[in-house]
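The chain below stands alone and is given as structure tokens, in the form predicted alone.
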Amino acid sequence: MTDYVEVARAEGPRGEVVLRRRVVERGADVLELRVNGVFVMDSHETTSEVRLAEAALAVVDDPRDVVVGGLGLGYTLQAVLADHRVEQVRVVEVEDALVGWMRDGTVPHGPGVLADRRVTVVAADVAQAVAEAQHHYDLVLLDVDNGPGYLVHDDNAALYGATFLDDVRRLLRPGGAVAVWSADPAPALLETLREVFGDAEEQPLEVTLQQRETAYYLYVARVEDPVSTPVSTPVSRP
């Protein structure tokens, strides 16, 4: 039997948010995030946050500037600063609790993560800061639940619809590409993609996870032709 520790807790009007801490192997901690009940992650098995993160990263030329929606305990932002190419990066989280806890040390590691400076947090709902962005960015990356088949918020679903694709890629300099994570195949995400952007693609990433091989799948979508990527004030790069 597994013994956890309730690490913190925070009670918003999204629900509930909590950080736990258990011990694995060799007598190891890791801190679990859940919320509303739901398991988002833990640091044990960090390995589909960076592939997630690299897999993105490598379908843009030139990312110098990424949004990434969702910052859980910070491993997919950890590995989009670990590219030399990244100048700023913009991560939007809608749990102030869990953004605290990154800052204070009560996530260990978030201190060093947060302090880097291309780093800027906002604490808000990934849809309304897309929604009212005044910068053009390189690439989108979507990391807000398990995908559009596991929901942390009900409300999530309308990341996955095409309205808020469609803010998206006006947001997105041409080049650019949005990157979304799902652990399950998720046609109907693809579908609407393609609606939105033209095309777009699957892409399973293999991972091993417990010793178990499994696969998650990153959809994407680039924004090719400057024509299909209609903006109201051009932003040039300084």
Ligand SMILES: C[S@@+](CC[C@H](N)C(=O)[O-])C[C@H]1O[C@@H](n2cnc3c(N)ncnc32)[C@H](O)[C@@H]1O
Given for the second form:
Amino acid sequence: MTDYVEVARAEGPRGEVVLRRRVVERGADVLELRVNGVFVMDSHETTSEVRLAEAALAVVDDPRDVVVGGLGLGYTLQAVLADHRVEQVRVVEVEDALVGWMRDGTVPHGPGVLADRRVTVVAADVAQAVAEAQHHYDLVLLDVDNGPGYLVHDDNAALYGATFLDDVRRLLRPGGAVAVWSADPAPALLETLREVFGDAEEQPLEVTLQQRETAYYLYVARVEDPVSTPVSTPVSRP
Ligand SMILES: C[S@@+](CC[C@H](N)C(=O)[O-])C[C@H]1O[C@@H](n2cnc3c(N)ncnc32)[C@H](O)[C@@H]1O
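Hand over the structure of the form predicted together with the ligand; the form predicted alone is what we had up.
Let us now look at the entire complex, which starts with that chain.
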């Protein structure tokens, strides 16, 4: 039987946020995050969180300004910061308590990640943050649910719809991209991204979970960059 030790718990307007430690016999203990009763991630298998950042950074020539939707335990953010082309990262996290635990060391690696001077943490719903954004970005990364088929909050359904994704498209500079993480194949999301952006691709990611091979999925769409197509007028960044 697995033993757990509760590390922190908070009750918010959207339900409970719980951080707990899974005690493992050999090797380092594992931190688990549950939001609104849903297991969202742990610190053991983080390759797909990292890959979300790497895959998206690979399709953007100049990813200076990045938005990360969903701080979680900060692995996607850490991978973004490892790219020296990145100058600013705005991380939007809806759970204030989790932001506090990352800042105060309740999540041991949290203060180190957030200390990077390029990071700004915004405690808000990413839908609201995108709607109110005053700035343009090169990359928007979304990892807020277990995918469109397994939501952490019912309201998040809108994040996979054409209206929100079109808001994201308008936020992006030419050549910019959006990438969305999903635990399962999400054909409707792929189709919506194709409608909104003109094209999009699904990237399956193989992962090993407790000695079981499985796959997660990334959905990546790019805003066409007129500079990389043969046009004569140079385009300046907005
Ligand atoms: C799976 S975790 C993110 C994991 C993260 N990629 C990492 O590397 O640790 C999802 C996070 O998104 C947050 N979240 C859920 N809905 C959100 C929303 N609408 N806006 C902003 N954050 C949200 C959750 O509270 C949780 O911290």
